[in-house]
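Here we start with a single chain on its own, the form predicted alone, put down as structure tokens.
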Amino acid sequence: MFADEITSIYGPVFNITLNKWLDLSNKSYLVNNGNIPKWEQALDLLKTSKNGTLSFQSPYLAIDCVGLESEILQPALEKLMPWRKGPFKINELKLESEWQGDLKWQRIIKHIQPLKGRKVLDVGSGNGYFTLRMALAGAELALGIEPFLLFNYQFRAINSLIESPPNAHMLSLRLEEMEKAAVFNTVFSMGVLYHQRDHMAHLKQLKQMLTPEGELILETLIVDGPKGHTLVPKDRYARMRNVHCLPSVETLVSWLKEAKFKKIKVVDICKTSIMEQRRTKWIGENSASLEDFLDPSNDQLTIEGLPAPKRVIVIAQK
């Protein structure tokens, strides 16, 4: 399928493992999903316009695409809503995603080892916004994995507009489906850990993908409290169903130590703001966002009365 070129680019060392990942990813498209015809139509509308150049024009990942008519572009991209990660700018069209991704990227990039020449894995990559940022930062290979098919189609749509795409690829996979291979110099897990029923299994799986001395960048929701403290929502957290466990920072560090990571550094803690996660028309009819998930009389609490979202960035080595 569309990602088959990965193996021809990166050669025999990667061929066996990547081919297995590719086969699994391609099989995930063979599902009975009534949205797929609409998403395929969006790609068909865009595929004749692969002549754009990709750059970063703050705060946007920007594509200048000569000859692409806005009458085609906007309806095609609207078929792929909701757009969670971004934002993007394609010609004069500003695709204002729910998340202002550059704010997170700027908190991360100044603390990590330079990505130039590294093989990078982006776990839970969404539509590949950060995967593309990793490639633009010089990664030899930036591979995003994301099981949600819509986000894979969004990545394909964006990539289809670029004449010479950077070394960024996406596969429709979960981390636990991948044969473990210590081939990545840097592994990102951002906004994934709190969705895991087994947090230790996730951390150990991340470690298995890293080369010796490879670097993990872990970004996740946390709560205030001492070592050993966690929040386990009974039902929803900020209206999200699948939030299983939010640790304190000290608890998170203890988990990383238990998973045998080294040189663990907490580099950033910040409360999520309504500037970073916001309502826009590009998230569709269900346009609720962070401001709707907080207690209207106290923005320190979620609508359920739990501590409002706060995120940490931790860097560690294998």
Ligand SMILES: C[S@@+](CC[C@H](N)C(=O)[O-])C[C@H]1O[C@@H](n2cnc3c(N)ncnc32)[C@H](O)[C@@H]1O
Second form
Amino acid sequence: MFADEITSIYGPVFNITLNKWLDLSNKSYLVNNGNIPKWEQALDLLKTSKNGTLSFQSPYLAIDCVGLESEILQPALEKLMPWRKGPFKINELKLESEWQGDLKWQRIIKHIQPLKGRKVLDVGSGNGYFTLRMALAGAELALGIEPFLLFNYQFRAINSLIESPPNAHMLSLRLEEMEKAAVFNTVFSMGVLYHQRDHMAHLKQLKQMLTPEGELILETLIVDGPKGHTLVPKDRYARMRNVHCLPSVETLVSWLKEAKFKKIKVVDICKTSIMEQRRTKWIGENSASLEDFLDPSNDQLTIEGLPAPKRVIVIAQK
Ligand SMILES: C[S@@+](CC[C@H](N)C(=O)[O-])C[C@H]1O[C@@H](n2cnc3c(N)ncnc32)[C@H](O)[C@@H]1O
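Starting from the form predicted alone above, please write out the structure of the form predicted in complex with the ligand.
Zooming out: every chain and molecule, the one shown earlier first.
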């Protein structure tokens, strides 16, 4: 399908594996999802435009497309709502996503090995905002994997507007569906660990995807507490379903040690702010965001009475 061109670039061993991933990804589009016609329509609308150049215009990933009518652009992008990750600026249209992704990227980029010339895997890439940032930072290949089809369509929409897209690609896959292959120099898992039923299996597979000495960038929710402490929400956490286990920093480091990562460094801890995760019209006029998920009388707690979201960035080596 659309990512075919990447198989011709990266050498035979990588290509055999990549082809298997591509097949799986292509199959995942064959599901019976009633939204697909609407999302395809959005792509068709955008096809009529001339492509532009991609750049970073703080805090936006910006694309300037000569001759792209806002009467076409805005309704096309609205068909792909909600936009969680971004922000993007396409001509004069500011697509203010729920998350102001540049804040996370700034916390990360100063601590990691330069991405120039590296093969990079972005696990749980959402719509590929960060995958594109990785490619713009010089990655030889930035491969996002994301099982949620809408986010794959968002990536395709954005990518379709770029004249010479950087080496960023996205496949509709879950990490555990990927054949284990030690082919990536850098692996990112950001905002994904707490969604896993089996966090150790996730960490071990992240390691298996890395080349020797390759670098892991793990960004995840944590709670305060000593080594061994975890929070297992009974129901939702900050209104999110599928949050399985939030470790303390010390617990997380012990998990990484158990998975046999080396040179484990905690480089950043920060409480998520309502500037970073905010209500915008691009998630729907009446849709809720972080400020609605916190206790109105105490912003240290979620609406469920649990500790408010705090995130860590850990870097480790295979
Ligand atoms: C909270 S979002 C984070 C997106 C982005 N990485 C970021 O940091 O903003 C988590 C994403 O991971 C995806 N995801 C969850 N489990 C996954 C898995 N096992 N393999 C790949 N992606 C997964 C979800 O569909 C979701 O889009």
